[in-house]
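A single chain comes next, written as structure tokens; it is the form predicted alone.
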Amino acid sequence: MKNFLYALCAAVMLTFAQTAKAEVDAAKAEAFVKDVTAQGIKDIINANISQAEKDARFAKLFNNALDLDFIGQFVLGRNWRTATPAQRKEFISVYRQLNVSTWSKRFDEFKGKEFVFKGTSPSNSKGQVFVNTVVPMDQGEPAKVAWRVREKNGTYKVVDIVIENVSLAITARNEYTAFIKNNPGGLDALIANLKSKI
């Protein structure tokens, strides 16, 4: 009986391990990020096109590659739960516009650079994995850039970018939480503030 229980436990643990391992296909997540970065470098950074066309291409790539609805909920934290449906919709819209505008202007900083892939790392979050890259710099050590990728129903999306161990999503979450806490206008004031930055 004891041997049977041991065998049963081992079988359950093996099944769980296989399920956990199969939760996110790390190779597909890495291939997804490789495709996104290659497309960005070829079709945007190094393309001989107008800035307006670059902005348009970047907006399309950014919206396709990132799950901004998921990220928007994360960066609002507990404030998302107390927000009205109208506030949630407006925040996501403004947050999306702000990020596209901000990163479109900064994307040219990667001109002449390339992402060197360094494998993947597991994430504590279900359905997510880190894709690790480094970017050789003109001076000093290469910059470390980790892409947190989320898989849902076979689709891969970036949900955070960690640059030199600094999470952009967590940084935004801390900033927005502090703003709402210290501002009588709460979430509406935050939305107005973000609009002013676009």
Given for the second form:
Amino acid sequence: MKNFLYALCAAVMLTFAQTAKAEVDAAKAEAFVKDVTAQGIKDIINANISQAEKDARFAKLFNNALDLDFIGQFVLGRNWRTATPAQRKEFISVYRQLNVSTWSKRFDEFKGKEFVFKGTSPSNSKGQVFVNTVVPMDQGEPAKVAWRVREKNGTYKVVDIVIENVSLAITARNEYTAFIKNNPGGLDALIANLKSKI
Amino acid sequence: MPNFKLPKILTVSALMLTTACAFNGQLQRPENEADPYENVNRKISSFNEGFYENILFPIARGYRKITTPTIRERVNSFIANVDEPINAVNYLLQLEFVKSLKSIGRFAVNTTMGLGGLFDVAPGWNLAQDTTSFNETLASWCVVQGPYLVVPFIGPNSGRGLVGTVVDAAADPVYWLTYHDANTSAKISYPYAAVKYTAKAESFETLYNDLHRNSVDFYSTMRSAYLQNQQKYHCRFAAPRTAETYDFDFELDEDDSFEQD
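Would you generate the structure of this protein in the form predicted together with the partner chain, following the form predicted alone above?
Whole complex next, starting from this chain.
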């Protein structure tokens, strides 16, 4: 009886999952992530160019590949609603710069590594799909990296990167929410703190 | 292998089974992560940060200075090989028989062809590394995670995870092969534990510094990352998953969207 209930529950959830994912083209999303990572490795990591040129190319690729307006709004959570238009604009701008500089540094350490593509998984969020990859390490088990891709008006953008089951967007959202809650300066203090890290 | 422990563990698991099954296959946005001991946890967390930054990482850097990357790889391989029987037992307890046999195979191949575990040659035999833990064993039998805990010197953990950590540590072959003799134990077991801890710190330092530098509330970052990572475990009596464990609701309210001018 219990098993039957579980099966029924699973069937219902599966039906919902299928209707939700129907609109995004998983193959196109995967091709998009393949293209972005290949560009990053070929034109930035392995290219014989100056560090300044590398940084410039990385910033351009990163800004094109990721929907940082969407991510920035998501990570502020309920604090987005109460933020003034000026605060919103400044937060997005600082969040964008911080991410570009952080990931540029992290990407440098990616030299000699590669992404192995492992297919896609549906998402229950509208117009979104996961592109699954693994990164073989010098030693030990490969790292699992999933890219949450969102389709909007025919264009694909990465909206989250999930490393070993840890979503960067959720982590940032929890971190920023805790900071704002515990800090009398609120969102302005958060913006100032993030600025100091760029 | 200490398989005399097996029935006892199974009894305990069966008992715990009757209590609760927190895994229900339902996905929710992991917000307001439960943390009933946040005050104490935050204190232990800052103690750990001080300990890592002032004592542990300097030791790890010293270790890095007196070794080459190749030596460190040999050390890490050796430690991973010593841990392999623990993986085998845990997989057995999870009823993952193929994975358990693979761990035994890896141990056999690396101990012999890999010169006592110094080299990980098993992937060449189609036996890639695949580690597990007693925490995962408990999770697979639907033992609830319990509260989030920060453990002195160790870091983020949970009630269930702490039990797992203690059981895995006690199951360490170096520990149980020497514990009957205090003298051997002091000569082998403790230095081995110290090297193991240092090697772990050495490989963790870069990531720690990266996360610390970019975080506005390091405690929350670590908690969120730990709790999300734990969601990957699956209770065997729960309904099969219909989505990835990291597929939470990722949408914005339409009327709220960001307008750029």
